[in-house]
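Below sits a lone chain in structure tokens, taken as the form predicted on its own.
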Amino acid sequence: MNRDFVFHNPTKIYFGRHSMLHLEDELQKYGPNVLLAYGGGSIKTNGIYDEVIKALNNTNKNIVEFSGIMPNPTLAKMKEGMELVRTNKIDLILAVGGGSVIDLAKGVSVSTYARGDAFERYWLKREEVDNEVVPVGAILTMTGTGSEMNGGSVITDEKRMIKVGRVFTSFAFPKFAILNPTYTYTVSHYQMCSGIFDAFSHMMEQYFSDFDNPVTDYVLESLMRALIDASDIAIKDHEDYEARSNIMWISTLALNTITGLGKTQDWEVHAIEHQISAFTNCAHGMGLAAISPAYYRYILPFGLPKFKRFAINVFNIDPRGKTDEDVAREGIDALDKYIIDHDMPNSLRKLGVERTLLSKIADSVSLGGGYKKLTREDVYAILFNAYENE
């Protein structure tokens, strides 16, 4: 570990079939006014809503509902939540849902009492938060983002057509998170697969960023292999508890900051995908799947040793009698096949992105990169290759 780091994660995790039993104890720690944040209403049909309301009533909370949070939460929706928090003097934001709901809850949390334009200050200018922050609790119903145990908040400004992520430090992490794998059973096959690849992408973004970091790289390789094994089972049987619980915990570990310690990290696939979904409103994980093979083939020559290691240690590619580049490319081919075999799009064409959008998307991407610093022309070439990938 050649890089200094600070690790602090204050989120308390309750994991398992009976994790909801701890909700009332957590609610007792906060004032009477609770903002109940959730999405399109599926929690009302699968019974989770009733469980949460019972716990809130048993602890004598005043409930303010904040529903209709969309898969790519918008700035307008965040402002709606901020107004509810101010008007009702909210003591706790309880986010029930997947990463989008929890991301928006954290956005509302840090923005409500900001001086000036919070999105401009905190997401675009990356200023430090200097105001009161409203506590957030999370009940996870869809895996993938890791938002239940980190400070990330991705918000789309629909007027400017930009999707921007900001990672806040530990003060913005959920105070507690309830992770019951059975709550993910009713998530659609499409969204389950999208969440699986979101978690896989988080690990690749951190893995493909240094040539060697023994401890963190071995952790990432183990988690990626475990996710491959669990997803192979879950895609055939959505209610295999062991597989779904493994996917849930892997997704949390993939982005609770521990798998990025001591590494520079890349995040260019996410930067490109954010703008794809800003223009198309696609599912985040599916957008990542569509762009990843093309991106990694493009930068492979600049990080060849790590791509060779990935091929051997994650996808079990046999290196005997092959060049390093051949082994590395077989690894990306295996990733491509994994995407197809798990009902995900491996190209922008299959995702439904119109070719005429590629130039606009390339123009809007904030340039970065790890092994290779990208230019606008590089981004367009990656988008074009991703469109044509078969």
Second form
Amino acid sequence: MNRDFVFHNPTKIYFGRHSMLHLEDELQKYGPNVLLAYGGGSIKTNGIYDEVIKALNNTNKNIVEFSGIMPNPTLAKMKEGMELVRTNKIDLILAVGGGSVIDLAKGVSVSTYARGDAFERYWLKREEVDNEVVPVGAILTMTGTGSEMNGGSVITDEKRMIKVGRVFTSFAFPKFAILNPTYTYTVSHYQMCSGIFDAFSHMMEQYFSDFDNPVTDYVLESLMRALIDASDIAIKDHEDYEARSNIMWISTLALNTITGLGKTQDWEVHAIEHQISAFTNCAHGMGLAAISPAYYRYILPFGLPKFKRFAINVFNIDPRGKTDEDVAREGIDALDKYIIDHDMPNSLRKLGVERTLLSKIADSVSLGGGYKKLTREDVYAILFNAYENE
Ligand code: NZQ
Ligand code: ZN
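Next up, the form predicted together with ligand NZQ in place of the form predicted on its own?
Below is the entire complex, every chain and molecule, led by the chain shown above.
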């Protein structure tokens, strides 16, 4: 069933080996004060930092550095950025990194001039933003989250042990994003695989839903197939340009709102993963991989026709002579095998989560779901199955 939708994605994308050449043109559009936001230092060792500084100097910017943004970025770090924006009258936040850096940049962007407690209002109570927003530009160095072309900002309140995602509408999207696939060559094998599964999971979260949309579902199937092909190559050869560029663009498309149009979405795997990450600080995509087989096996009976379609159209399962349920289950078995074959943990045990944490995690997960609305007991059963999965 097609649902009404509004589509507005204002992020300008510069894609390819020479995309950084456009940075100076973009910088000219903003005032002199730039907050250069980045992570733990990978951009200094791989040379991206020098390229960015050169463009900032060529355009006479005053550079305020905001470094040390950690994976699963914290509320305390966001407050540090807000202070820098306020005191230096920042005109543009330039985020150079993966999802964590870009998410935090967006968080700082919407929060700095908020009235009251921004995290409470915008992340927890999901109020509309009613203050000035500082523009964000992104230079992507690690693929997977889609943060470069969406309004998502996932922040961890480390004191309360909660990781909360907020999806803002188009005003909070990066104004521009530079996507050079060669920048991702230095990402570790582990993080590359984590990013690949993050994108895969975004597509499944949107694909498996109560109300389908024929166009969006075919787009998703094509992108999932393309991701399987590209990741098969990339795990053997990190510097295969075609594979890495396909993974980069698929990841962007997988969560730039196009792949969710006109249908309902699930997102419970993400809700569960966010709490696993709040308790263990695991890499986001690895947490998703560890839960997904158990989650989908659990909800499969409630959405059987779509799971059958997934098995046939995404993983080429031959349906002849089999029941619908057998076909559907073979599809999730193929997903499980894909996870193992791409060097990811298909269980919480393999991810290194302590069994004793499962109950605490189940208590803290926000309850939702697609084909099946989950109770706390359902979440615990999924976590238990995800722990035991072989
Ligand atoms: O900090 P540095 O030194 O840069 O190292 C990073 C980090 O340790 C490293 N890295 C990034 N680019 C590199 C590189 N290392 C070498 N060479 C490069 N070119 O990779 C590590 C992980 O980076 P991070 O940004 O944390 O990874 P990712 O892009 O997976 O982002 C994860 C965060 O995004 C959130 C996740 O929850 C998590 O907090 N998400 C954001 C979403 C959104 N905005 O829509 C949706 C997602 O579902 C997700 O929840
Ligand atoms: Zn994700």
